[in-house]
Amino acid sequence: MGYRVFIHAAAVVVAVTVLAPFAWLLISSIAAPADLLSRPLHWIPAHPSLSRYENVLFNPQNGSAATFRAGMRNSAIVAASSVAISLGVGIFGAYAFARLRFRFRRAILLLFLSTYMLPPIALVISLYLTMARLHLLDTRLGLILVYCSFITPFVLWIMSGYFQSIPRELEDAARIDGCTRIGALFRVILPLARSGILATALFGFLLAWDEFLYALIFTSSLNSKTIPVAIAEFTGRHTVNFGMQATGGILASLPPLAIAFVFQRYLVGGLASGAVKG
C-alpha cells in the first residue's frame, strides 16, 4: 500500500513539473501586459483575453503575426517532408542493418548515429557553404535536406533496433510460401512494425518542428522561415512582447500535441522496442 502511494505521490510531483511551464505559458497568452508584469505576480489574470489569438491567427497588418502564420505553413511543409523522405531511406536501410549480415555492420550502424548525435553549431559552417554553393539558402528544399540529415540517422537506430525485436521466423515463413525478401518485408515485417513506425515518425516531426539553430541561419524571408524563427521574432530590439510568444508557443504546440494524441497508443510500446535492441 505504501509503495503505491509513494508511486502516485511521485507521477504527481512529475505531471506538475512536466505541465507547469505549458499552464504558466497559457495564463500568460490571456493575461494582460499589466498582469505579467506586475509585483508580486497575479497567477490568475484579472481580464483574461483572447485578442492575442484572434490577433496572430486573423490580422492582416500584423507583420508578425503574418510572419507567424508563414512559419506555421513552412514548419508543417518541413517537417512533414523530412520525416516522410527520412521514413523512405531510413526503413530499407534499418532493415538492412537489422537483418543482413556484412562486415563493419554495427561499426557503420554507430557511425550514423555519431552523425545524428553532432552538435549542430558544430556543423553550420560547412552546411551554410554547402546550401550557398547550391543555392538552398532561404528555401524550403534547403531546410528538408538539412533536417534529413539529423532525422535519417534516428530513423535507422530506432528501426533498426525494431525489426530485430520481430521473429525472423515470420519472415522465412513467408520466403517459404514464395515471398521474395522485398514482398516479405511489405506483407509481414512492415505491417508487424507499424506501431515502431508511428512512434519514430512523431518524434522525427518533433524533430523538424522544434528545430531552431539551422532555420534562423538558412532562412531569411517568409518564403521558408519556420515557426520558432517566427515566434523569435516577436521579441524587438528594445523590448519583449511575452503575452505574444507565450501565444505563439501555445499555437506551435497543438500541432504536436494533436498528433501525439491520436497516435498516443502507438509510441510507448513502439520506443519501448526498438530502444532495446542494437
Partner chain sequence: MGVVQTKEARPAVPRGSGPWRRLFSREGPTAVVLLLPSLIVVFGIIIYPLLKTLYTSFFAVDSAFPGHYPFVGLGNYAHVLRTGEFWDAVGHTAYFTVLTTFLEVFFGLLIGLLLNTDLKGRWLFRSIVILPWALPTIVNGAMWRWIFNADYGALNALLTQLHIISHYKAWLGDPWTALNMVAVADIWKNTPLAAFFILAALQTIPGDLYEAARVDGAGRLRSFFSITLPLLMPTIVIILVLRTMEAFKVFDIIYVMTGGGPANGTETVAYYTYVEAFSNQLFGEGAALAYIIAIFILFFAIIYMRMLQRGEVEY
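Moving on from the form predicted on its own, kindly provide the form predicted together with its partner chain as a structure.
Just this one chain is shown here; partners and other molecules are left out.
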C-alpha cells in the first residue's frame, strides 16, 4: 500500500518537473507583455490572447513573424527532402549489410557507423569552404545535401538492424518461387519493413528539424534559414520579447512533439533496440 502511494507520488513529481517549463512557455506565448515583466510575476495572465500566434502565422508586416514563417517552411522542406534522399539511398545499403555476404562487409559497416558519430564540427569547416566554391551557401539544396551526411548513416544503421529482424525464410520462399534477390527485396522485404521505414523516416525528420550547427553556418537569409536559427537569432537580439520567442518556440516544437506523442512507443523502442543491438 505504502509502495503504491510512493510510486504515484513520485510519478506526480516527475510529471510536474517535466510539464512546468512547458506550461510556462505556453503561458508566456499568450500572456500580455506587462504580465511577463511584472514583479511579483503574474503566473496566470490576466488577459490571455492568441494575437502572437496570429501575428506569426499571418502578419505580412512583422519582420520577426516573417522570419519564423520562412524558418518553418525551410525546415520542413530541408528535413523532408534530406530524409527522402537518405531513405532512398540508405535502404538498399542497409539491406546489403543485413543479408549479403561480401568482402570487407564488416569493415564498411563499421566505417558507416562511425561516421554517424562524427562531430559535425569536424566536417563543417571543409563543407563550408566547398559550398562557398559551389555557390551552395544560403541555399536549401546545400543544406539538404549536408543533412544527408548524418541522416544517411542513421538510416543505414537502424534499417540494417530492422532487416535482420525479418525472418530470412520469407525471402527464401519468394526466391524459390522465382523472384530474384532484388525482386524479393521489393515484393517481400520492403512491404514487411514498412513500419521500420516509417519509424526511421520520422526519427530522421526529428534529427534534421533539430539540427543547428550546419544551419547556423550555412544559412544567412530567409532563402534557407531554418527555424532553430531563426529562434536563436531572435533570442539573442530580443531577450525581453519572450512572448514572441515563446510563440515561435511553441510553433517550432509542434511537429516534433506531435511525432513523439503519437509514435512514442514505436520510436523509442526502435531506437533503443537499434542502439543496443546494433
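These figures come from a predicted structure and were not determined experimentally. Rigid core (definition): largest C-alpha set, two forms, superposition within 1.5 Å. Numbering follows the first chain given and starts at 1.
- In the core-superposed comparison between the two forms, Ile217 has its Cα shifted by less than 2 Å.
- The Cα position of Leu50 differs by less than 2 Å between the two forms after fitting on the rigid core.
- Superposed on the core, the two forms barely differ at Ala66: its CA moves less than 2 Å between the two forms.
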